[in-house]
Structure formats: C-alpha cells, structure tokens
Amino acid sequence: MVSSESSTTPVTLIPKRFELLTLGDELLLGLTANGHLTFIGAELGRRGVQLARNVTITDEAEAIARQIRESLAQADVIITTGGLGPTCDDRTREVIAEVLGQKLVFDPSIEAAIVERFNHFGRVMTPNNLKQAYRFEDGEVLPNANGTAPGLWFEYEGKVLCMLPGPPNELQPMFIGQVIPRLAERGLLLMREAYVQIRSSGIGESALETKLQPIFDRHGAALSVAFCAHQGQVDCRLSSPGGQLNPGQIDAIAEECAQLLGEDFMCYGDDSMAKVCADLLRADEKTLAVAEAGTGGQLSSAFTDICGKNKFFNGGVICSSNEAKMTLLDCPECMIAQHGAVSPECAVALATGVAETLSADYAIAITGFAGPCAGTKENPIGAIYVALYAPHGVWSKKLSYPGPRKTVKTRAVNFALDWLRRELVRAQAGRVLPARRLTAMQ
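Structure for the chain I just gave, only that chain, in the form predicted alone, please.
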C-alpha cells in the first residue's frame, strides 16, 4: 500500500489564512535565494494548506512594523523568517514585540543554550549574542538545536505568530519537528498528508496526464489532480479536497496509476532519484561506483547526500584529464588517441575501470562537453556519453543537451540516475537485457 494508514474518514480542513513574511535585505538584493518560500510552502501543502501570500521585506524597523500590522489584520497564521540573530540589523523580535505590546524578558535557559553551543565549538561568545536570549513575556520558545537564535511562538487573539531564524539548516528541522506538530494539534493542519504524490521519470507532463486520464475520469470531480514538472521528473498529486474520497481510496487510485506507468513510475512521495536507486541497491545488496569526466562530482554528491551511503556506494573518481583516466582507471591511451576522451568507447572504459578498481557491482561513467568551451564537429557542446556497467554487461548512450553548462551537467546526471534506476528495477524483477559490451545510441 502507499501508506500504512487505513481510514474511511474523509480528509477535510477548515480553511485558515496563512502568510509567510521573509525578512532580509539579502533576499531583495538577490544575494540569497528565497528558499524559505519553497520549503515552507511545500511542507504546508503536504498538510492541506496553501499559503495565501509571501511578502519579502527589508530589515528596516518601519517596514517590518507596517507589514506585521497588515498581516495581523487579515491572517490567521503568520510565519516570519530571519532577523532573530545577534547583529544590529536583526530587528524582528524587537519590532514585533512593540507592535504586539509585548514586553521582552530575558530567559536564562536561552542564555545557557547559547553558552553551551559556543563552548561546544571552542569559541568565545561576544556580549551581543545575549540579544537572542529575550522572548515575549507571554510567548513560548522554540529551541534551536543547530544555532544560537531560538524561534518564538505567540498566540494572539485567536491568531498564531511563529518566528523562525533565517539559516535554512536551523529553520527546516525546527519547522518540521516543532512547528508542524503544533499547528496540527491546533487543527490548523492535517495530521497526515493531504495528498498522495506519484513521482515519475522519463515521461513528460502532457504524456503523463494523457496516460493517466482514463483512471482520473472514473472519479470525476471527487478527485483533484495536480502536476508539477521538475528537471528530469514529473510529480502528480492526488487528493480529494471535498472529502468525497477517503485516504484509503486515494491510495488505491495512486497504486493503479503506478501500475499503469510501469518503469516510468519512480516512487511515492518526494524521494530523490539517487535515494530510489540507493534503496534498490540496498535491497539487492549490490554496490555502485561512478566515474565523472564531465560532471565534476555532481553524480557522486547525489549519493553521498544519502544517509548510510557506505552500504551501497563504494566511491567515485573525478577524472577530467586524460592522464587521470589512464592512471586511476586504466583507460587505454591508445583508445583515447583513436576515439577521443568524449566517445562511447571511453565512457565504457571508464565505467568498466571504476567498477573493477572499486569492486562495485554497478558503475556509471559520464564524459562529454558541457560547455561553454571545447566541443568538436562530431561532438559539439552538449554532447554527453553515459555508460552503465552491470553484472550482465556494459552499455553506452549518447545524449545531446545544448544549453548552459549547469543545465547540461544536471540533465546528464538525471539521465544517468534514471538509467540506473530502470536497470535495477529490471534486475529486481528478473528481467535483464542480454549481455552486450557496447551499444551507442543517439
């Protein structure tokens, strides 16, 4: 089943207005991307809430006060990010306290946590850090396990104000571990996810909808369907906002969709392609190694981000120069001279070499011209060769991805991951291709 929950209770939620206020001059200057909107919007969406709006404002006291008054007048839940730190431009706590008529009180427990964190890293705490030890007199503290500025929680005339620090590594675990549960306990969010998400790869958004439409048509207006395309994959979210379908029925619809998609079905939820491959490798007790001549470690990084990587990932080799290819992976000099470093033959040699060098069951190699320089008439910028080594053979495929360097590298990595995923799915099902040494495909 999609989930372990079995319920006939419709999933419904009384609508409330949520607003997100992201503070910081660095956001408006474009020095920092507003990842808080993406993260918080997605987490709330999973629990049945859509942000009514996001407002990004400067660090100026007047701008903060004006916006918080406006939001308090029309929103039920207000979430702020940033401006809780120790420096002179961190004014959020003080300004909002004045707007609310709340006295700021010094909290010794916050001071102790700040001191402990500085001691842990062997650093001397400067006096201005104690600015973070103040909280609203009638509010609560949200402990920050990854920083010095705690979050603040305040309930005001039936409204909820949640103030979070700006650094993502501090905000994100606090939001998931503390804010989401608090909002759910108050009936402002659903206790379980509001929709089932089907993640697909290798099929476009329009083709995905066309393929699944006959299933959707059987449920009419009771079923809500939404699509979201990402680089290399498309998500399809199934829900029943009116509550006509219970969670068990939505799970059953999602499973039917997954069966129809076959190998284009990637996973339920939001796991990355690398995580899906990792789970398949671990399930069969197989290992992987990678060789990268065109993606600079981006493929390796996708796997090293996964907890428990040592169980399935033997390692990676970044071999940009021909000398590195020959020295580290035994890529024959005569083959490079005859066919070139960007060729199906070289890709196969790299995949085979890294599999043998690192004693891996599977291996992926990527070589190519990501641009903006280099390239040849036969292999212009955007020409990429990916090779896959498996226990039953090794193959190479040629890709053509014209575009900016970063985009070419990302698309090459996504293709390689999806190819590996499909091969692992076939192997798990006992459906492997006949052994071949090399097939170059456009």
Given for the second form:
Protein chains: 2
Amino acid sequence: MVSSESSTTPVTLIPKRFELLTLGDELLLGLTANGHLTFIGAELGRRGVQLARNVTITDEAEAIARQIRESLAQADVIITTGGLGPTCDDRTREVIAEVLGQKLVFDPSIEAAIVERFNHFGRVMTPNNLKQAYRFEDGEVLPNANGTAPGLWFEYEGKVLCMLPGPPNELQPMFIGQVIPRLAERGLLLMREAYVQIRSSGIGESALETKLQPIFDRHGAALSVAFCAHQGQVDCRLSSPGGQLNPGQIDAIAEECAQLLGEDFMCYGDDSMAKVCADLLRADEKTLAVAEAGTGGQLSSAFTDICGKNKFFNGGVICSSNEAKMTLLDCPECMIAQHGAVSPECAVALATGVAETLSADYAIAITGFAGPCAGTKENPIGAIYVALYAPHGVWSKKLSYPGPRKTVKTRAVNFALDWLRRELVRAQAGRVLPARRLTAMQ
Amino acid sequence: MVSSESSTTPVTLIPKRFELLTLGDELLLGLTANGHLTFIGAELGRRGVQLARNVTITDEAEAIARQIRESLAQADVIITTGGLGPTCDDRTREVIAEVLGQKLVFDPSIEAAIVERFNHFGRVMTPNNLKQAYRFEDGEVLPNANGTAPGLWFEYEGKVLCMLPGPPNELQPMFIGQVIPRLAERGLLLMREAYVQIRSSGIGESALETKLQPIFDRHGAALSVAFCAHQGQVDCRLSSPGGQLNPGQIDAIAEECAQLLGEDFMCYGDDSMAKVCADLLRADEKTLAVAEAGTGGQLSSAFTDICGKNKFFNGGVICSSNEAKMTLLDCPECMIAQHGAVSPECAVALATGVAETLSADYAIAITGFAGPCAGTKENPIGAIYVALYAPHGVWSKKLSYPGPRKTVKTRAVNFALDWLRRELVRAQAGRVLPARRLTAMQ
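If the one shown is the form predicted alone, what is the structure of the form predicted in complex with another copy of the chain?
Let's see the whole complex now, leading with the same chain.
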C-alpha cells in the first residue's frame, strides 16, 4: 500500500501533541465565534491528527507569556492565531520571542511585500506596519498573500511553533498552502484523508451502529469506527490507524456500508443535504421550487448557495402572509379561511402553487408556527406541515418539534430536504452510488 | 447611586479569575462550533466579568484531570460544560470528584426528576441514566428543566466550581436562571448591565471614535470606552468600572453620543439591523416586501425571524431564475434581455414588482453575482445591485464586494438593511430616540 502514499508522508503517524492557542478578547467576550478552532481542528482531523487542546486567552502580554510557557512544556506542535498585526495590542510575535529567548530580526523581504501591498491598493503605509517585518532570527516566514502580517514558523528541540494572523481570509489559505505541507514533510500528519466518511440521514446513531456492526466485526481491530451525530444526520468515519487496511480496502468497506444503508445513505464526505438533492436533481435534469411560510427563506438559502443553482432551482416564495400565499401562489382564500394557513391542505396548495407557477418538476412547501410567537390551540408553536410535490403526486406530513425557533426551523428544513432526497433516490433507483476514493490532498 | 443597585451586588467587582472548560472531541475536530464560549463569554461580559481563559479538551479522563488541576491552581471560578450525561464517555463528574477528593453521593431527588422526565415522554429509563443522579457530597444540584443531567455546584477554599450539561438548550436556561444569581450573590458579577452599548452602522471604527472623542474627553478616566467592529457595524461600550459615574450619568452620555451620531446611530444594545428596521416599520405602520436574486433568502430570513413579522413583512421572492423574475414579479422579458438580470434597471423593476405585487409600502431588491460561479466581464463576481422602493420613489445602487460568496451575501444584505433603516429614520425625522437604561437583569 506504500505505493498509494505520498513519498514524503508516513503510513501511520507517531502520536504528537498538537495545541491551538487562539488569542483575542473578542473571543472571550463572545463577540466572535472561534472559527479558527473549527477550521484548523477539521483540517487536522481529516489528516489523522486530533488537537489535544485549544486555549483561548486575552491579548495581554502576561497572559500570552504564561500560556506559551505552559503549552511548550506539554505540546509538540503549537499553533497560535492572532496578535501579529501592526497595532499596539498585537503582541504575539514579541512576547513569544522573549519567552523563547529568540532575537527578532528585521526582514527586508517582508517590508517589500508590505510596501508592495499598500502601493497595490494605492494607500500610504503608516510606519507602525513595519512592526510586521520582523521574524525570529532562526525562524521562517510564511508569506501572506491576503494581508500585511506574514505567518511565522519556528522549530527548536523537536518542537514546532507556528504563528498565524487572525483574519480568516489570511489564515486559511496560509494554513492549507504553507502549514499543512510543512507538517506533512515532518511526518506530523497524513497528506491523504485519514478516513472515509459515510453520511447518513433519517436514522439514529445507535440504529446505524447496529445495522453496520456485522460489517465492522469482520475486520476487528484493523478497522477503526467513529460516529458523530448532527441535527438529522449521523456521520460514520472509517479508518485504519494502524495501517493494516489500505485505502482501497477502506473504500470497499465504505461502499458495502452504503449499499446496506440503502436510502438512509446520504453521501460520502460532508456534502450538505441541499447539495445532495441538487446533484440528484441535476443528474435527472429535474427542477425544484419552494414555498416557505414559517422557515422564511432558510430552505431557499440552502439551495441558492449551490454553484449552478439556475440549472435546477426555479425559485422560492416566502409567504408568511396570507396575501402572499394568495397573490403569488394562487392559494384559494376560502381554503385558507376554512382550513387555516397552517394545515395539510394549505401545505399541499402551496407546493402545487409554487410548482405550477414556476413550472418546476418538484416543489417543497413548509407552513407552520416556528415560534417564538403565534401558534393556536390545535397547532401550537412547533407544529409544521411540509408538503412535497413530485411528478407522480403531492403529499403532506405533519411535524411537531419543541424547542427554540432556530431549532424548529432547521429541523423542518432538514426533514423537508431528506424527504425530497428519498423521493429523488427512489425515482433514480438502480443508479450506482458515487464511489469516494481516499484521494491525495493539497 | 447605591439605590440603583441590587442590594446583594457590589458597585464594582473585586477582580477574580474566571475560566471556562469546554469538553468534547467534536469541538477539537471542528465538527461543532464552541457556542458555549460565545454564550457564556457574552453573558459574563454584560455583567462586568471577562473570561480569563477558555480551554477546550477531549473527553478523556486523563485530559480532564490534568486540566482541572492546572485550572484550579490559577482560577477562582471554573465553569465546565459537557460530560455529565449517561454514557460511558461522560466522565466530568467522576474525574473532578476524584481530583478534589470529593465523595459522590446518590441523590434520590435527582433520580425522581429523571424518572419523571422519562415518564413524561412515555419512554423507559435505561439504568445507565442513574449515573446522573450522583452529586458531590458537599455540593449543590442545579436542576435541569430541559434534560436528564443536572448541573453541579461546588465551593471550596473560596473557589467556585460549576459543572454544566453540554446541550445548549439545557445549559443556557440553567446558566441564566441558576448560575448567574449564585455568582451575583457572592459578589462575583453585577446584576445590572456593566455598560451601555451604542450600536452604529455605516461609519468606520476610527471615524466613530474621532466623532465621539470630544464627549469622552469631558469625563476623562471616570468613563471607560471600548469599541468592537462587526461586519457593517461598530459597537461602542460605555462603562465606569471604578463606579465614579452612576448608571444615570452613563445613560445621559450614551444619549448624547446617539444624538451626535444622528443617522449613523443604529440602536442601543445589540438588536440586529433587521430588528431595528422592523421596529421602525411598525412604529409607522408601514409594510415591507423583498426580492432576492443573489442573496437567495438571507434577507427574508432576517425579517422572518422577528416576532410579529406578519404585521410588517408582506413576503419575499427568491428569483434567481429569470422565469421567476418575470412570472412572479412582472419583470419584463425585454428589459432583462436588453439590460441583463444583474443591472440597475432590473433591480428597480424587481423592487417595484414585489412592492406592487404584495402591496407593500417599502421594498428591497437585490440582484447580483455573489459567486462562487457566474459573473460577466462588466459585472464580475461580487457585483451586486440593490434597489430600494419607498413611498416617495425607487432608486438603485451598485456595490462590488470581493471575497467568498458568504461574505458577499452578508455584506449586500447589511448594506440593503442599512439603506432601508436610513430611509425609515428620515421618514420619521424628529422622533425621539428610544432611551436605554442600565436595567437590572435576571
């Protein structure tokens, strides 16, 4: 199986301790979500490394120094984010240099890049920007194509210290393009996906495990299995940390699981439900329209984020008001008056209306009380009707989800998407499932 | 000013070190965002406390024990999240008890609550659930109204250790209803907002500071000012940590700032832009409709999340396809053919079309190439046209934002909302700005 590996990377990894230090008061004050943890954690995880710890601290010199000392004592690889910029509260570079007894040296090539960037945007460079032109005397520079502050790379006593700028649009390409390859060269992560992920939908975690267990049992300890449940979906990750199974074998096992799961199998990898539906629609050259009263645009939004949406998405109508239901989708006033806007009859009328108005092959309509207000005695908050219009008929289902509005909306949207997905899979029954290979990654 | 304080809480706080320990592999693998940090960090911040550190670690006993020891050595208040549930990988309770040498005692009242919950949902309680019925011998129980695992509260040597369950819908009400009051009783946080927040829109951070500096200067060191820039908005927080200024005085300063900012003043506190627009529309009994081609439902979604939307939001149309533009909004085919779907003419036609179709007083239309694909030579990706329809006219503006699709969409939506907000403010010129008081909080 070595042939299937990149020559610079090992078959398996020597376990090393990775720590991520995220700096910034805005994180500790809950003003911004810690997107660096989500991004770096996921990118490392895909390559067979799990972060041992993420520590978020303030920008103060004392706090940074204390944390760096503590982390250096434990970790093999330390990645820091933030605090490399030009302002006075950017202290990461200086504090860490002091803790490590490293000299900071002025690097004209960094200065040139900063000046070049300011010229490019026709702006004048203020002197404080030159603070960013210093690197560790024995360290490397990670050029920043999207900002002024370069990243810094420093190794000593077998440890790696990697300092990255805070803005995501600067950090993310730098991490993928420069940090990942450096870590791989040192055998600290895999340059291929560490696992195959099977994404299932509409089946619980324990039911999924029970269903697949017979397949897993055949491979014993050679196969490592991990589950992760999201809202409405459960991911199952197959890997062989010891390297006893090669990528081809893991692929074969994954395919066997997918076949066994049948309609509960959603996709390999981490495509969204909307993306999966979109691919199925495009494969059959079918189109979709949606009407939303209660989820107010969330369903449409899921589809319009997909590239090439105009090929399959004919449009959507947000019709919380009855007037919108009547004017835009020909929903009969008397029907709303008789059955109410939150009813199976109305859901079916909306799905049919939007499908016909936008001449779509499939349509989804959602109507209900997602809360926090409204709701009736017979249809309390959380009562949602979903209707699905397909070439061979139109049906509605009632859901009742407790919980806050955001959760109710997301669950209703996920339910509707899964219903559509199953209809499309049935319509294309017999189609071979797309195979997912453990491809090499940049 | 003491009169305006809750009797149990101090005017100012004795600085204490707060640490938040968030447990869970799913956080370190980037599968879930660390929402506990965002929530707890913000709730503490509002009450005058900034987290000193957030540490995310795995569920392993060794990792938990090591981290608890380390944090106990530094922090005065430690809040943990997760690992209190019934399964074998829920170890927080047991590990921390061992580290502290605390005995875990079975609490029949917890058992009763768990049994009651299972009965309520007509489910059978599996024995492993009783694991959750143990509390620290010298500790308190924080009842869980939304789940089986109660929170645990333990104090020793002047330190507070608070263990909370992982699910947000269980943790959040427990934190607000039980943890916050306990911390306040001990003088560890304020039971009133620690600052007044002025939210501005359409003005940069440095420009905002320059504009307000004269007001700040008059109060010198007594007034503490902090800025935080979001996308399209800058928040300015006024407080008096030393207590030299009382809440009334800080309110007066905030009001003076608001008046000086004029239209750039968005609101006090942290209302969303859509909420501010909604309040302005309702105050004038005006209605709104939106047409989205390019932002695909994000604008509608912002309004439909607001309680009482049916009072002001007549509906929205997601019209990425030309057919939807023509069928639903009477956008003339010849006009699209001549000027293109991404043009000022089309934006104006869409705004007018949706306003008339849904008989709304105001309408916003967004059409453009948000990416990642499509785009033309003259209108590359990031080129967006926004049109605003108002009782006294209809206009369009061109934006061109670089960056990933998500950013482009959000910026376009924020721009459109701010434009509408300014129109509504002008239409209601002379209205007294709502005053915000430093009210006591639950």
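Under this definition, the rigid core comprises the largest set of C-alpha atoms superposing within 1.5 Å between the forms. Being a predicted model, the structure only gives us computed values, none of them experimental. Residue numbers count along the first chain shown, from 1.
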query: Superposing on the rigid core, do we see a C-alpha displacement of 2 Å or more at residue 339 between these two forms?
result: no
query: Comparing between these two forms on the rigid core, is the C-alpha shift at residue 325 2 Å or larger?
result: no
message: So, superposing on the core, is the move of residue 316 at the CA at least 2 angstroms between these two forms?
response: no
